[in-house]
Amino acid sequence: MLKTIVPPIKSQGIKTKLVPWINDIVLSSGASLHCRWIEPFFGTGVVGLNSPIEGSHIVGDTNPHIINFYRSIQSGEITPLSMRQYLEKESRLLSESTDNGYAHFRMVRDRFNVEHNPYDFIFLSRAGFNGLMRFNRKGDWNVPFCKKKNRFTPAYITKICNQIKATSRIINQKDWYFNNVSFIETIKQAEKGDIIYCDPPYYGRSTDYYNGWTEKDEIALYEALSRTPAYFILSTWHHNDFRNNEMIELLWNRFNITTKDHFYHNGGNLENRHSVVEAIVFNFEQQERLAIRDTNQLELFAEI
C-alpha cells in the first residue's frame, strides 16, 4: 500500500489514520474504479485525495476558504515554491513580532478576514491553537494563537510544501471539480454507480464546521442519502466513554454499519481527546475483493 497523502490543510478530526479502512469499504462496494467520486463535505481533503476511484471527483464544501485554497493549487496560483517563499517571509515576521509572535498572528488573522487570501488561510491553520479551524457568526477566523516557539521551522515549511506538491499531482491527474455549495447540491449530482463519501460534522460533539451542524442538518443528510441511487459511505461516531450517538438509533441503523476504535489526540475539550468508536454507514452489501496498489494506481485483480 502507498503511504497516505496528508493534505496541507490541518484541522481537528482529520481522517488520515482511517483512510485505509475507508478505502477497504469503498473497494468492497462493487462500484467500478472508473466511477465518479462525489464528496459533499470535502474538509481537509484527506479521504478524497487518497480515494482509489479513478473517475472524476466532484467535491463540495460550504467553507469557501477550503474550496478557494484547492482551486488555487489546481490553477497553479499556489505552488510549492510560492508557498515556501510566503511561509519563510511570514515566519521571519512572526519571530520578529512582539508577544512571542502574537502581534503578527493578529495582523495576519485580521488581513485574512478582509482579503480571504489562501496563503493566509494555511498560515492560520498551522499557527492556530490545537489544529482547530473555527469561524464566528460573521465568517471570520476565530481560533486563538498557538504560543509554540519556532513554529515554522525550515523542516516544517518543507513538509507543508511537499504536501502541496503531492496534492497538486493528484488533483491535476484526474478531473476534479471544486464547488462552494451545500451538501444537498453536491449529493443531487450523484447517479447510479457513483460513490458518495460523506464526512459531516459529528452531531452532538464539539465541531469547528463553517456553518455549524444541527439535528435538522443530520436529518436532511439522512433523507438525501436515503433517496440517492448511488452507493454511499458515511463517516460518523458510534459512541465514546461518555455517551452514545443518538443519531445511530434514530436514523442510521436501517443501513449497514461497521465500527472501529479511534483516538483523537486533539480537541477543544477533554471529551474529544478520548477514544471514540468510529462508525461507517453504507447502503450496499459488501463484496470480498483483493486489491493491490502500486506506485501509480490501485489495481483490482481478483474477486473472491
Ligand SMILES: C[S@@+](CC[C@H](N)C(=O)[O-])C[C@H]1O[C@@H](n2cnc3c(N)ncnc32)[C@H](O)[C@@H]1O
The other form holds:
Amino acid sequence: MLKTIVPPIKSQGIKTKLVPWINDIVLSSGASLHCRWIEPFFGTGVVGLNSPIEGSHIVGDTNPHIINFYRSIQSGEITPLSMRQYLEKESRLLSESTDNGYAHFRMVRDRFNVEHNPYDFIFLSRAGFNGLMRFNRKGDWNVPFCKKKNRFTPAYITKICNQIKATSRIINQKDWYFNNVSFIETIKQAEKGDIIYCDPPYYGRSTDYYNGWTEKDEIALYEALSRTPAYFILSTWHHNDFRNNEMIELLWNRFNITTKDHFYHNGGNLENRHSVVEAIVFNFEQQERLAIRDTNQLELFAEI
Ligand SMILES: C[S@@+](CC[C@H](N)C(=O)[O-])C[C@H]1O[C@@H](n2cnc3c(N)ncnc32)[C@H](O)[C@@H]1O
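What would the structure be for the form predicted in complex with the ligand, rather than the form predicted alone?
And the full complex, kicking off with our chain again.
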C-alpha cells in the first residue's frame, strides 16, 4: 500500500488513517482521474494531498490560517529551508526560555494572535498540547503548551521540513486553488464529472471558533450536495458507544453509506477520544475497479 503523505499541520480530526479507505471509494466512483477535485472543508489537507485525482484541486476552508499557510507554500514564501531556519531559531529560544519553555511559547502565541504569521502557525500546531488546533471566540489560538521545552529536536525539525517538501511538490505540480470561503461557495463551483469530498465538523461533536457546526449548517450542506451534478463523498460519524448521529437518519440515509470503526486519539473531551464508527456517504453506484499505484502516486487503473 502507498505511504500516505502527512501534511505539516496537525489537528485532532485529521483523516490520515482513513485516506486509503476514502481513496478506494474515490476510485470506485467511475469519475475520470483527470476530473476536478473539490474539497470545501480542507482542514490539514491530508485527504486532498493524497487524492488520486490529477485534475485541478479547488479547496476551501473558513479557517484563514490554513489557507494562508498553503498559499505561502504555493507562492514559495515558505520553503523547506526557510522553515528549517525559522524552527531552528525558535527551538533554541524555546529551550533557553525561562519557565520551562512556557515564556517563549506564550510569546509566539501572542505574536501569532496579532500577526497571523504562517510560520508561527506551524510552531503552535506542533508545540501545542496533544496536537490540538483550537481557537477561542475571538479567533485567537487557544491550545496550551505541550510542556516540552525541547520539542523541536533536529529530527523533528527535519520531519516537518520533509513534510513541507512533499506538500510543496504536490501543490506545485498540479493546479491548486486555495480559498478562504464557506463550503457553499466551494460546492457551487462543482460541475458534472467533478468529485466533491466533504469532511465538515462533526455535528454534535465539534466546538471551536472555526468549527461551529449546527443542524442548520448540516441541512444547508445536505441541500447543496443533493443539488450538485458532481459525484460527492461525505465523511461523517455514524455512531459511538454513547449515541447515534441523528443526521444519518434525518438526512443522509437516502444516499449510499458505508462504515468503518475508527479511534480518535486526541479529542478535546472524553467522548471524542473513544472509538467511533465512521461513515462515508456517497451519491453514486460503485464501479469495480483495480487500482495500480506507481511510485509517484499517480493512479493508473483499469476496469476489471
Ligand atoms: C473536520 S475538519 C477537516 C479535516 C480534514 N479532512 C483533515 O483530515 O485534516 C473541518 C474543517 O472545516 C472547516 N470549516 C468549518 N466550518 C466551515 C464552513 N462553514 N465552511 C468551510 N469550512 C469550514 C474547519 O476550519 C476545519 O478545518
